[in-house]
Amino acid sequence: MNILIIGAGGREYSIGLALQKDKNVGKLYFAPGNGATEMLGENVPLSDFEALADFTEAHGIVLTIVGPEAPLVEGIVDYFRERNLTVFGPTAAAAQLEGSKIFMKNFLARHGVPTARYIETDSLDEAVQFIATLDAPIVVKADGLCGGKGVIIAQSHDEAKVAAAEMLAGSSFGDAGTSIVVEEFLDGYELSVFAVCDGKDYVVLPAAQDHKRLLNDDQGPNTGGMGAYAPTPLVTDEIYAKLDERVIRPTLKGMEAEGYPFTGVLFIGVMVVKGEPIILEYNVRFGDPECEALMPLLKSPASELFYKAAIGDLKNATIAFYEKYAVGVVMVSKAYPYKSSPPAEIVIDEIHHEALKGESHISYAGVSRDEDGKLYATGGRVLVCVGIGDSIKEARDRAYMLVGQVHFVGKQCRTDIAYQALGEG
C-alpha cells in the first residue's frame, strides 16, 4: 500500500522508518517532510486539505497518517473522511482533547478520570482567588495549542498571578491563552502512555518517559523534549491496570457517548503520585521524542497498527512488540530553545562498531538538504540518536555512542537521558 505521512519532524521520520521496513508498504510520501525524509520516500510540498486529498486520490494512496496536532484540530480527518479517504487520526471534535485544555479538564471531570484540582476561567479575579487556595508551585496553562510550551509552573503565588495575567492579556501566548486553566501542582514522576484507538478498541504501547528540560538533572527551561526511553520500569503491572480501568476505558466510552468516538493516538500525560496515576493532560498524536523510542520496538507490521485503527478493526489486528528497550537522545541547535540558530552542516562519522550499525539509528527532524545532498541543521531540535538494547543501559550506551558520531556547529544534548530508570537521580 502507498502511504502519506503528514508532518515534518522526527516523529514523522520515525513512523516512516518503521513503515519503510514493512513489506506491505509500497511508496511513502511526506507532506511536507524534511530534508531527510527524502531518503525514505517522496516529499510533497502541500498543506491545503483539498490539495492533499486530491494528491492522495491521484497517487493511489491507501492510508494517510497525520502526525502533528494542528491539522487534526483544524479538521483534516473530517475532510478526508468526507472524501471517502482512509485516514489515521481523530476528528476535529475528538481532537479538542488537545486543542482545548479547558475541554479536556472538564471532560476528565465529567467522566471521573483522576486529575489535579483546577479552575478554568477567562477572569483574572477568579484566577487570583483560586491561586490563593493552592500551595506553590502552581500550574498555569493556556487553553489552546502552543506547540507544547503553553504551561507555566509558577514557583510562588505572585509568579502564578503574573503568568495568569500575561496569558489572559494575550501577551504570552496570544489567543491561545485568553482562557486559562489553573491547577494544583502534583509531586511525583511523569510518564507518557500511548493508546492507539479505533473508536472502541485500543492497543496500549510500552510506556515511555520524556525529558522535557534542557539541562541534566531536569534543570533549565522546558523544551519540546530532550530525550525519551521506553519501556520504563517505573510503570508496574498495577499502574497499567489502573490506567486501563480508570483512564483509557472511561475516556473511550465517554467520547463515544458524547458523539465523537476517538480514533488515532491518545497520548496520556501521567503523573504517578504515591502509586496512583493522575492525568496531567491528553494529546491526540504521538509525542516527540517518545515516538522515536517507540517505533523501533514495534515487532508486527507498522501498517497493520495504523490501518486497522483507521478502519475501526483493531480487534482483528495482531500487534506485538520486541522485548527490548530503546533510548532516544535529542541533539539540538546552539541557541535552542531561546532562538533560531544559523544553518550548520551535519557530518556523521563512518560507523565501524557492528552492534551500533544494527542497533542504532538517527531520526531526523529540523534538517534541510542542499543541492549536493548535504544535510544541514536548520531547526531547534535537529535529530534524535536512538539506541536499542536488551537493557536500558545497553540501549542508552548505544544512543550516546551514536551521539559521538554526529557533528554540527553548536550541537548540544543532555548526557543523562533515562537516569531515573537507571537509579542515577
Contents of the next structure:
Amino acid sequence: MNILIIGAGGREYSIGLALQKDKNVGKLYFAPGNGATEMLGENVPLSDFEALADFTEAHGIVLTIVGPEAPLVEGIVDYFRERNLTVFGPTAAAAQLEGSKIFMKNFLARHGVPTARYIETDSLDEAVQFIATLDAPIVVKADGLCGGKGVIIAQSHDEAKVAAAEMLAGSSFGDAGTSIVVEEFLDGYELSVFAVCDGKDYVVLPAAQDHKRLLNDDQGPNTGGMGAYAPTPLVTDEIYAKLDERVIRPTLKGMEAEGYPFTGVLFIGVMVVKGEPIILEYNVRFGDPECEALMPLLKSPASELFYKAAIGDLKNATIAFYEKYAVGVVMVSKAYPYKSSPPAEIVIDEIHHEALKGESHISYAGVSRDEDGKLYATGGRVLVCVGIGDSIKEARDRAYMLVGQVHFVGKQCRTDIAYQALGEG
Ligand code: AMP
Ligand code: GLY
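Mind pulling up the form predicted in complex with ligand AMP next to the form predicted alone we just looked at?
Entire complex below, previous chain first.
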C-alpha cells in the first residue's frame, strides 16, 4: 500500500522508517517532509487539505497518517473522511482534547479522571483569588495551542499573578492567552503514555519518558523535548492497570458518549505523584521525540497498526513489541530554543562499531538537503540518535556512541537521557 505521512519532523521520519521496513508498504510520500524524508520516499510540497486529498486520489494512496496537531485541530481528518479517504488521526472535535486546555480540563472533571486542581478564567481577579488558595510553585497556562510554550511554573504567588496578568492582557501568547488555566503544581515524575485508538478499541504502547528541559538535570528552558526512552521501568504493572482503569477507558468512553469517538493516537501526559497517575494534559498525536523511541520497538508491521486503527478494526490486529529498550538523544542547533541558527553541514563518521550496526539509527528532523545530497542542520531540533538494546543502559550507550559520530557546528545535546530509569537522578 502507498502511504502519505503529513508532517516534517523526526516523528514523521521515524514513522516512515518503520513503514519502510514493512513489506506491505509500497511507496511513501511526505507532505511536506524534510531534507531526509526524501531518502525514504517522495516529498510533496502541499498543505492545503483539498490539494492533499486530490494528490492521494491521483497517486493510489490508501492511507494518510497525520503527524502534527495543527492540521488535526483544523479538521484534516473530517475533510479526508468526507472525501471517503482512509486517514489516521482524530477529528477536529476530538482534537480539542489538545487544542483547548479548558475543554480538556472540563472533560476530565466530567468523567472523573484525576487531574490537578485548577480554574479556568478570563478574569484577573478570579485568577488572583485562586492563586491565593494554592501553595507555590503555581502553574499558569494559556488556552489554545502555544507550541508547548504556554505554560509558566511560577515560583511565588507574585510571579504567578504577573504571569496571569500578562497572559490575560495577551502580551505573552497573543490570541491564545485570552483565557487561562491556573493549576496546582504536581510534584512527581512525568510519563508519556500513548494509546492508539480506533474509536472503540485501543492498544497501549510501552510507556515512555521525555526530557523537556534543555540542559542536564532538568535545568534550563523548556523545549519540545531533548530525548526519550521506552519502555520505562518507572511504570509498574500496577500503574499500567490504574492508567487503564482510571484514565484511558473513561476518556475513550467519555469521548464516545459525548459524540466524538477518539481515533488516532491519544498521548497522555501523566505525572505520577506518590504512586498515583494524575493527568497533566492530553495531546492527540505522537510525542516527539517519544515516537522516535517507540517506532523501533514495534515488532508487528507498522502498517497494520496505523491502517487497522484508521479503518476501525483494531480488534482484528495483533500488535507486538520487541522486548528491548530504545533511547533517543536529540541533537539541537546552537541557539535552540531561543532562535534559529545559521545552516550547518552535518557530517557523520563512518560507523565502525559492531555494536552500532543494526542497533542504532538516526531519525532526521530539522534538516535540509542540497543538490549534491549534503545534509544541513536548518531547524532547532536537528536529529535524534536512537540506540536499541537489551537494557536501557545498553540502548543509551549505543545512542551516545552514535551521537559521537555526528558533527555539525554548534551541536548541543543532553548527556543524561534516561537518568531517572538508571537511578542517576
Ligand atoms: P503542558 O503544555 O500542559 O504539557 O505543560 C508543559 C510542561 O509543564 C509539562 O510537560 C510539565 O513538565 C510541566 N507542567 C505542566 N503542568 C504542570 C503541573 N500542574 N505540575 C507540574 N508540572 C507541570
Ligand atoms: N515530547 C512532547 C511532545 O511532543 O509534546
